[in-house]
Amino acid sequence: MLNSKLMLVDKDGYTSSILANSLYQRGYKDIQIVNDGNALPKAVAESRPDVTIFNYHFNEFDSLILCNTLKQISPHSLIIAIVSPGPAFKTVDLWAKQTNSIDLIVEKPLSDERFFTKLNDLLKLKISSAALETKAQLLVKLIPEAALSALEPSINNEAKMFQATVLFTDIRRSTELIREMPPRIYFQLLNDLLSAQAKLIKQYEGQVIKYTGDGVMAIFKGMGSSYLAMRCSLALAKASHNITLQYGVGVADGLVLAGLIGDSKSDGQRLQYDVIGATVHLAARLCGMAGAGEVITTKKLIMLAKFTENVARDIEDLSIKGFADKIDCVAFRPYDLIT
């Protein structure tokens, strides 16, 4: 907290220079004084200071102005106006609760250690909103997209039916390669490789569900899902060819559920969201036969996807663990079609 950077803003630089010596004798270190309210935009948006602390004069409206331009320029610095009982704090606290654009407000003389306090208590509050705003960035890296929304408390945690495409890559010979080569260049390259993925398939407006270890799990939903999961399956496909960590990948439509999935009912139990069905498991079993750069999937998703690619080779009748009937697919080589 003393290793905060504070601003004083007052045209009267007597008092200003006072309330900058009170505040470096309690190990306040990083001060700076400004004089001319015309200044101050360029001076905040510098040094980016942690807090603001304005010198309220009365009838000098045009510095309450003056925060809603600081809040504009630095949100997270925090405003505190020093003002005078009567008058000046009721113009003051009306401003600051039209506009939001004042945090605290101190009432003069401080004759006394309450200013000092609540500027203290204020960076506290400050330091603990970064963390939590922080962790709650790194929380939201860690959540798929499509799991945002059963987070809201206004929705229960019922799991939905949809239709949607699946997609699922994963490497070949990833237990071969991860023997022969150092595990932390192995997981560099996996990483690499999992990050590229990921942003193909927001590129055609798939949402990444879950990596698989070596390999991620996506869901295409919408108008025109299939088409657009078969354009970013052959542009994944493409993107196998000629790499270290070569992969196939795996492509079905159908109705899956999705929700949260963990026990919900106990304190401290880890919730998981996930997407299951009979079309997620057709899609990794393609997946899992299908080769390095090669795209597997059913002829009726061909079909209504109007897909008119190019087809490597038929597969008819296959049989597929777990599906009673068999299944009519088609195979994708993309980068064999490169000229």
The other form holds:
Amino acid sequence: MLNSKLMLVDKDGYTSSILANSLYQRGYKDIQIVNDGNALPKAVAESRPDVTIFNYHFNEFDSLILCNTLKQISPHSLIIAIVSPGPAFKTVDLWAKQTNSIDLIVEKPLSDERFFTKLNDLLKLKISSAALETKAQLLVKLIPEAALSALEPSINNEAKMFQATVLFTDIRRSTELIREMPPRIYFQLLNDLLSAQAKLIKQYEGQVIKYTGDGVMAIFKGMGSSYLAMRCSLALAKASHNITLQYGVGVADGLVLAGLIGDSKSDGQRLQYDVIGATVHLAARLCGMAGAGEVITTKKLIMLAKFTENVARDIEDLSIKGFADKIDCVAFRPYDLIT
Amino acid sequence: MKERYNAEQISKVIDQALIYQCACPAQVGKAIFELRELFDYQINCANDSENNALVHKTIAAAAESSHEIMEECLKQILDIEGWNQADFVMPESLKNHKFKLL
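Please supply the corresponding structure for the form predicted in complex with its partner chain (the preceding block corresponds to the form predicted alone).
Zooming out: every chain and molecule, the one shown earlier first.
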């Protein structure tokens, strides 16, 4: 807390040095004083203080407008206004309520109990909220976009059934590769690959549901989702050409069930968002059959998506483990099409 | 209520005295503002016929007397400390003395 960056804004050199001195004596070492309001936006943009302390002087409305400007330049910086009681306090209080640009107002004259305790509390709050924000940002990366709604207490967390196109990717010869390569190199290559795949999936409006170890599972929902999923699968397969970790792609569409699965009976146990159903199994099986740089999908999906790319091979009457009926499938090899 | 000092003059005194330990005129200024608020509140309350007007009148009268005393007190301490009561700027000698106290 004591290493927080403080900025004092005060047109009066005497009062600013009195306050800076008091803060310094209490252990705050990183204090910048700004006496000229015109220099303030630049100073804040450059040093991004944790807290800006305004010594408000009677009828100094310009400094209230500056508070708004500062909030826009550095929204995470806290603003404290020190104000004389009486009419000045009422003016600043009203401004703070109307604009939300001041986080705390403290009445003059300042005392140890009020000002320095409030400053410490505010800094503690800022530190803990910054830590929470960092965790929240990490959480957004760790869980699928669709699962974020489960964090909203007002939203019903029952599993939802809907129509979707499911896409899987999986690295070919991954066991051999991981045995041949230094594990850290493989890990780095895998991370780069999955990042690139996720980026492509997002470009085609898909959602990554999970990383499956050597690949990714994604879904595409809504109007035109099967077409977008096919375009995405071809882009993915094309990107698989001539790289170390080559992969196949499987795509299927149908009903899926999405929701939280895991231990929901006891507190503190882990749940995870997932999408399940026969469509998911089918897409995974088709992915398993696809060669490196190849996409396998069902004829039904191609017709539904009105997808007219040249088919590399027809796979009629395919028997798929777990499915009673044989399924007509097709394979695409996008790299072959452009060479 | 008669006011010897306006809000700007009192605020100027308070604005120049940040820290509690060396801000005695500011404490008096603060008390004056509080007495003005107390007086205004009682006047507004007394205008409401459902409330007991005599209670509010009594409080308002006490606030007015106290306000007069505190304004006189402010005048005297500003004189003692050597403040220029035309511009209400803290005298340099006092600034230096208070800075040394920190």
